[in-house]
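Just the one chain here, laid out as structure tokens, in the form predicted alone.
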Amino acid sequence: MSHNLLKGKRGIIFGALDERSIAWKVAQVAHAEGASFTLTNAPIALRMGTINKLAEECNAEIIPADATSVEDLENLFTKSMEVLGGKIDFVLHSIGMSPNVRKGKDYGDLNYDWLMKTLDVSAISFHKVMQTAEKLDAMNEWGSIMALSYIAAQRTFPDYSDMAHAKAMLESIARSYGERFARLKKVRVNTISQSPTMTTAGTGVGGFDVFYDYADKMSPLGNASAEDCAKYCVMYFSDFTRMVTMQNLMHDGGFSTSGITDRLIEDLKKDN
């Protein structure tokens, strides 16, 4: 059902890259809710994925932009506002990739110029991201820019590896130029920390189908799904959430506040 949230609204989305894409479900939703907008992926992305098919569900055009290079993302922003007559109100930012985890590499024994990589594309693009789109004078003024979190930023969780230290940065980034950009222009920046969710990205973390039911036992409401968490970023896309910014925001069933559950004590007491 839709409430129109986004209705003339013009936006940028990152990071879409199949059906199982928390970014795809953002994309799905703010469409639905009356929103214009680009959709972006690295060239490499979009040759493996399918976004073609959501380009078209969305009567969205495809801009292609490594978004660790200014000159794309500039490039991006112009024919963005371009293509949507205006200057843009929302952008999602859900990138993330750590070579050291794709290649099952010890956290004590990384490949540092991996983990410069890990920080670049999933973290210091954020701050890229802002910048350009402060220079070019991009944003209206009350738009909303979210990117995608998780709670190993703040908790420990040793598969996650290098990407706790990349999420950990995006954070810090939202709150820094969340200041800046509230202001000068009224722009809101917000993270949200998002339960383990089974994207391709997620799925490539060591021993995630085991996190993942775990986290469901320690989450009073279960895990988020990517389709929740799709609603939840179009809300602060949304007029009804403008003096929200700086802010992480936890969309996980309760999971970081959850010292046990019921749940996972029956399946302990299975064991003993």
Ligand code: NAI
The other form holds:
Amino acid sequence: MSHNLLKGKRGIIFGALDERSIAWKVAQVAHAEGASFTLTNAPIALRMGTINKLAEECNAEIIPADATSVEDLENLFTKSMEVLGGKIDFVLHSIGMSPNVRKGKDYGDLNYDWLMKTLDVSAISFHKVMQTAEKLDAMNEWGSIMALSYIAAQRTFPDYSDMAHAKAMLESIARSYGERFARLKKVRVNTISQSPTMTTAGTGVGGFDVFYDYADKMSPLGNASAEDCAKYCVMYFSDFTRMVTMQNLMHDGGFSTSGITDRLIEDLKKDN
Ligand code: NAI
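Given the form predicted alone above, I would also like to look at the protein as it appears in the form predicted together with the ligand.
Below: every chain and molecule of the assembly, starting with the one above.
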């Protein structure tokens, strides 16, 4: 059911790789809520993914951009404003990748070149997106910029490895750029800290199934789905959240404030 929450708004959505991607669901909900937007991903992901299907469904143009390349980002913002017919109201940064995690490198044996890549792709790219938007004066006043984070920014989850550092930096960038963009342009910047979700990036983390099951049982409402994340995100692109900025917003079924839950106690009793 649509509420026309984003009627007349223009956006850029990064990170839709396939139907499981959180960005894919955000695009579907944003479209249903009346937004027009461009879709973007790294050129290699565009070749591997099925984004054309989503673009057709949402009547959206695809503009390739490696989010670590300022040149690509300049082209993306300039073309998006041309295609959409004006400045941008919302941006979703839904990007994460760690070569150390992907290649199974132990945390005590990190490849530091890969660590730099993790930080550049998963965190610094967020700064690059916002700095480019500011320099091109591409954002409308009261615009909204969102990135996706994970609670490993605050608590240790060993298999998350160097992605934990990327998420801590991502949330820090949201606060610092949020202060700047609010002052300059009344643009808000936030992160959503999402439950474990069965996507390509998610399932790439070692022991993901156990992790997913544990989080589900530790969350009174259960793990939040990608669909629910998309709805929450779209609310933050809407005018109903104009005064929320520089926040890390927990979207986790209650995980982050639970000590223990009945479902976990039942499991532990079975083991004893
Ligand atoms: P996904 O694998 O569908 O999306 C990750 C996206 O990042 C892909 O579309 C990929 O092509 C893109 N990407 C990688 N390198 C890029 C680059 N250089 N330039 C542009 N795009 C690039 O997985 P998912 O889960 O939808 O991930 C989206 C975001 O949600 C990520 O930030 C992830 O860390 C975050 N997140 C995911 C959780 C999960 O359990 N799946 C939990 C909490 C947060």
